[in-house]
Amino acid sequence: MPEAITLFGNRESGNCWKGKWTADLLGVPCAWVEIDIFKGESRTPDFLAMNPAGQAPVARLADGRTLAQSNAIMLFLAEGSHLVPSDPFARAKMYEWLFWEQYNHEPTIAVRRAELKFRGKTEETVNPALLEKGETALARMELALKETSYLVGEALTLADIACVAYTRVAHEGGFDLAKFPHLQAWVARVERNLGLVAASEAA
């Protein structure tokens, strides 16, 4: 693990979130740098130099190196650490879920929350597509966690960690968690290791 990172993130996506609740649940000090995306912030020269995609968050470590993708960052972050399994069967599960996350449940329900907060969109103007597309990947969440306390067995991993991210807000992007128990109390359980506020009492 780094002595030290800082990371250029915005607060309201919960990609950016993934590498500082990693870091501090890990103590490794992380220092916030508050990127506007919706002003263009992640697409100035500076920030562009540090990663050509220009998209947040991106980790810069004390030595200047800097490191793009939410996934990746956690990963760097928790090298060794208890947050990856070290049965490689199980580690090989939470990489499954990391993969999943970015391909089937972040472009569904972060999409669809941003649209209907940020975008000013309505039900009526939203893709139709991202409800259905976005309740699947809660459904695959709940069928697991009918099994066990966490997505890979009874111990928190990064696996969590990248899935609470956006699942915690997705009532913000029109989804009803009350429709899968076991995915809501695998919600709060998370949040609790985290030590965070419920998300629906922070609203």
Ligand SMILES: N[C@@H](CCC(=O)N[C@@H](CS)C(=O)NCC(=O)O)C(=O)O
Given for the second form:
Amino acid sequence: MPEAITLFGNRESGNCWKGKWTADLLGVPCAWVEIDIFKGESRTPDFLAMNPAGQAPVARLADGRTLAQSNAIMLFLAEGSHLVPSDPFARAKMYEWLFWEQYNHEPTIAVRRAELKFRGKTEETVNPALLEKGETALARMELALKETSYLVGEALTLADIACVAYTRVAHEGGFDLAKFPHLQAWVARVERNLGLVAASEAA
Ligand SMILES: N[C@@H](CCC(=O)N[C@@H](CS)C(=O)NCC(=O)O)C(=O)O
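Taking the form predicted on its own as the starting point, write out the structure of the form predicted in complex with this ligand.
Now the complete complex, all chains and molecules, led by this one.
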């Protein structure tokens, strides 16, 4: 586990919170530097030197090395901790959710939220495929959470932290979590684990 990190993130971005929540849970001191991605601050020469992809989050270690990709940042922070199952199969199930989150969940739910909340799209003009694909992702989680309290069994893992990041604000993307009662209960459970005020109430 690193001694401390600096996280360059945007507070509206679930991807950016994943690393902060993980650091806080594990007691790793984490300084937050706010990056205004809407004003191009992730495309400046200094930022591109840290992450040539021009995206937040970026974690900077005390020795100056930098790491991008939200799930890679969490994995780096949590290696050897209780947030990563020691059993190889359970660990692989956690990876299954992490890869799925980046391919099926974030590109639909986070993108629809961003289109509606930040890019001036409306229910009429937003890409219609995003609603159906996002609901399919939520239904996939509901199915799993009928069986277990967390995505990988009965304990919180990085899979939950990754997947809760945009599920807890899915209503801002026009998704109705009331259709998914197990998922709704899981969001509240994980928010309690992370010490968060419920996003649905804060909104
Ligand atoms: N797969 C990346 C996605 C990162 C990403 O899309 N970052 C967005 C904020 S959520 C960003 O920085 N957008 C600004 C831009 O692309 O200019 C991750 O999980 O870290």
